[in-house]
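A lone chain, given as structure tokens: the form predicted alone.
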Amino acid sequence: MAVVVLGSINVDVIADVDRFPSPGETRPATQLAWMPGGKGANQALAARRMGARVVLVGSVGADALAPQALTHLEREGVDLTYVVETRRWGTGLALIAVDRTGENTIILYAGANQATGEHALASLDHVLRPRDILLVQSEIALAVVAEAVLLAQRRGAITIWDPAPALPDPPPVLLRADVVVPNQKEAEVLTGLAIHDLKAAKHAARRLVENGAGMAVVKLGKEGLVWAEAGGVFYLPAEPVEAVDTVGAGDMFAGALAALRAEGMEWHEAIRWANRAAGLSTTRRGAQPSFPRREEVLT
């Protein structure tokens, strides 16, 4: 089975500072780097490191940003037959603040991602077969995320989605994917519920699931996760690191969940295997180059 990835790809600018900066004011960054990046770009990466065989479909710029963009993937080995370049826009961009205890902020150019709508669908109709995994988010039009959900549930594909970042009333379709992985904030958006504690994670995942979705995992960051099913909820404590940088550790849990579950694992054992690989990525700087490989994780 393959993982297919539908979804943004863009280049991240990374500042590190101190501390955020308030309305109005400028706080100086102490070092700055120019790295791959995207939703869809980083997942595609992130279930490739895992073993998967990965076909990556979304739109670049016909710019000078393209190839810092995509090389490293074609390097890794995604199949990069279904990304198109368009000169109606450029290559997406993320401007990302990193503070001193490795939390983020992001301010992000969506630039050619939205250019990705019929030829994408298209390519989806020609790729995917049943039983592989189609991994979405919603950094490209939720429209054309839901028509891709629909289209591989009619193919008998297991679809998961990272609602990331998440809007209130998403279309219908995309609460019943098979799986949603919501961080807090996002799952938040998606039930209206306050989540302040463990047990009100707990309300939320099993909230998703009664909205339709076949399971629901809630990162918490630091706190680990829960995730709901028909059989429950459950709970799994954070991978104990030290963290200096969280950009993109949600991509590497949900790549490695769509890798690890392509390949037949259970759904609980690719959880923890998923939360494992995430925690690992936030020890290293950046979203792609912080990525762990099959083998840093499943020792």
Given for the second form:
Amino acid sequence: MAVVVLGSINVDVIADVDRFPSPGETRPATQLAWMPGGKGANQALAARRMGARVVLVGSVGADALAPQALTHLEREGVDLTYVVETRRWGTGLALIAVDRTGENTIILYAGANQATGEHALASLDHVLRPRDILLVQSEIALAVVAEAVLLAQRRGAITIWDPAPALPDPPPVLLRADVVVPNQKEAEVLTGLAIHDLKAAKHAARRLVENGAGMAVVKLGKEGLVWAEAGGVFYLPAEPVEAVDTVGAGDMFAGALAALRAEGMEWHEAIRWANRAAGLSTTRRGAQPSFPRREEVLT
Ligand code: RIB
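Compare with the form predicted alone: the form predicted in complex with alpha-D-ribofuranose (RIB):
And the full complex, kicking off with our chain again.
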């Protein structure tokens, strides 16, 4: 089965800082890097590196940034047939600061990602097969993401929604995806519950299932993750790693989960390996360049 990813395609400009600037303050960057990014593109590469057949649906500008965003994906074998070029906006760009603890903040220019609409839905209609996995996030218009999930449900495909970045009041169909994979902040926004410990995280995961998700995985960074499904609520500690940069770790998790499920792995097993893959991605800088390959994860 294929993993079909609908989502954003960006270039990331990543500055390392000792600490984040306060409002009105300037901080020096100790290092600067330009890298391919965007939650959709990242998740497509993550799934590909885990061995899946991957199709990416999205948009870039007709500019010099587009090849920076796409060349790497093409070289690794992600199918870009349904990535379109628009003249209306430039390629999406993320300004990312990473502090010395590995935490990050992101300012996002959506740019060409705003062009992902009717054309993308027509592409999905063409490409999605029953039992494929449709993987979506919240970095393109949510109305389009919702239409895509409806289409996938009608087609008999499996839907995974990574509700990143956190936005309140999403279209209800997204809450009914087969799997919802928020981080702590996103789970708080979706449920209205404050998550200050593991018990609260389990409660939030359960709430997401009560609200319609087939399964909910709440990612807690270095605290690990919890997931809920009809059969119960479970906890998995984080991979014991020295994190230097958490950019894209959630994307690695979602892409790996989709890829492993697409090859027929049980959800519990797929969550375990995806957790390891995400942990490994934090030991290297950037999003896409940090993603481990299958051999490194499934050991
Ligand atoms: O999830 C990380 C991604 O978020 C970055 O690659 C950046 O482009 C933003 O979309």
